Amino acid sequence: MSVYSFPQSTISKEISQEFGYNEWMVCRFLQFVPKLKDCLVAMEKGLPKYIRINTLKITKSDLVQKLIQKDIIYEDTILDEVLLIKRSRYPIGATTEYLLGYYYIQDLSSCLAVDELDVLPNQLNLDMASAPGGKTTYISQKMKNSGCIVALEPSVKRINALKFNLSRCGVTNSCIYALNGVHVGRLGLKFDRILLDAPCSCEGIIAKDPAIKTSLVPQKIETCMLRQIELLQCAIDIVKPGGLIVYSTCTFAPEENEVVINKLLSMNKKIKIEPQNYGEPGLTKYGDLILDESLVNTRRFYPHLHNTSGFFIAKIRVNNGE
């Protein structure tokens, strides 16, 4: 399908001028982002800072003591390994503890995607778009460095960052392939768990890149959507029966989120969408599209509601049905 367009209005014009967005984006946001102005205000303030404790190298209690010694103020979050950094006299990416791999700077929403993957030790798991390695290192942490993680990254330049972070965090159970996810079938492997944090239009991280407000065009959303469908179908084809796929994006666009999952549901009778613990329910209606009712089990995250980047997670179980 093409990207939905919605009529302009006095409200969309006022909001687009106030926050510096292309009006076509605001028209769309008004259809599905709750309390839109609050959301845009939150993105103007910037993203909160989270760190994920790397239990491959240090316990939570030991790291907390080191943070206290550095006068770093933190708060616990809904995930035991993730801390919200409220105040720090030092850049959190320049401490000795960071360089030693005791923690990884990672948004809570990103960590939730891995948490929903229900990873167990000694599995064979796949990260389909792995650089720079935040989710890969968290998967390894949950596997206790056992089994094997296959990490795919088509960009040789980005592989350098991936290697660095895997090494820094003490990951020893990974294999890196310079391979586009659409070609993963060439490996001839079947996986217990697959994470697809898909390339997307990045509307949810405008706080990091304000240029998206005016540079994003509808064609990019449509291009991303088609690529996401292809990647996700590849994942479905190579997961073991009974296995689990987590699909995530950092965009608000329903075309890249619920519409993608809706398309895959129509193409595959053996998949179902499982419920999750956190976030806002996914959309079951968009424009004049009526989507599968099970999409209520997908989850949306908004900066003003969840204190995270804008994010989407779908938890997909592949059963034994033919």
Second form
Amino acid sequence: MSVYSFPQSTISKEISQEFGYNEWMVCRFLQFVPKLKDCLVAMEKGLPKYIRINTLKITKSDLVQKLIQKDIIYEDTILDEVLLIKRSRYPIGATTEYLLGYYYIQDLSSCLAVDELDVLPNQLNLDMASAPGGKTTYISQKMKNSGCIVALEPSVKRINALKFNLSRCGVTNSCIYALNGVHVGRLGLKFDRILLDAPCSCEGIIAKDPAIKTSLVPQKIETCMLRQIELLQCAIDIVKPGGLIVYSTCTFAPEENEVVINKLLSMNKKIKIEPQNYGEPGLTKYGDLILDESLVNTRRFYPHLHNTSGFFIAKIRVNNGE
Amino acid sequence: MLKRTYDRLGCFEYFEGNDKCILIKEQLKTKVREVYLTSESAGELALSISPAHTGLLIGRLGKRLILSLQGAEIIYQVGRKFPFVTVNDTGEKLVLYGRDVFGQSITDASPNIRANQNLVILNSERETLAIGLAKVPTQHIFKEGSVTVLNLLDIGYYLRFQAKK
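Moving from the form predicted alone, what structure would you give for the form predicted together with its partner chain?
Now the complete complex, all chains and molecules, led by this one.
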């Protein structure tokens, strides 16, 4: 499998010049990003700010009261615990409420990935790439601090950030292992739910890191894709029968999204893709590739359509053998 | 010793309650014994496969239990027997910048604070901002122009540390 390239055109040249992207990226985006110009304009504006209320420490009504006292203007979103911050006189990452762990600054799309995981209390769950801990703390919150959430993070430096966030949010049901996700089998555990927010080429967060516009190379997408396939296969091997895996990335690249899932579907007869509540349907055709029809159940999120970072979510059910 | 400490601080029932587990882990290099609060399942897993970290660090065990910030927060909220001072908005801002507490910032205090005693520093909403050390007993703690409580560790520490790096 290699990374697709598409022919240049007057439009691709014009757009790449206007927004400062590598032209090869624009040629690709034109194939699968709806209303591309609108999308790039939205990314130029920067990401919207969302906070996720940490109900392990505070109720929504109490936090909302505090936000109002601080003149922070917010809007509700499709998720009850997530608020869109419209205006704030203070940086929302430096308030007392933030430091007390009453909320976590987290994009709506990331929260949706956890929401799709259908987490329940008392489960044994896994976050395969957990630092800095946004999704891990949300999983813990949904588990009501019961059961156990295993968090993997190979980098000691990133474990410190993870520990800080877990402590700040009052998480008591976590076990952190300094382990790369591909070695998770060494733990000898089977999990009810697994979140794989896979390392990716990050095209969807160019608003946060504009250097990606010119620094990304096709080889990076290919490297990510191979690692993602390996990680997802590891996840499939260690989920309990009937269990659920949510695979997500913050990139638009189909090679790291639908193509990865398609490959895993061909390798594993016991998995199926479940439908989701929000987002645009995933691709079932890409270049000359015809993908599994069930990929329509995966979901894509775009800045201009969903007011989130660019994101992809697949919800994978592992059959219980019946 | 831990159970005696919980009892003294009025939080025995909380820590001995269902689905909670206390783990004591000795650090290999320093021989320091760290006390963690975990869920029952996380505690069981940590005992069978040693993790890099589990649950919430409550404190460190020596001749007595030295509470962490999270430990002090829980113990104050649960037991309400842990000594405290409450600071006004100006005091809150200063504490979150890592500063010590002047007497004039303190609006309330436990009646029984002794000099050199650990306490929690709370804001006007009684939320835990820091662990402090009283320099003076309660009757002198409001003294204007003097630092009467030292800020040992506050909730803004990690972000300041990251910003410096």
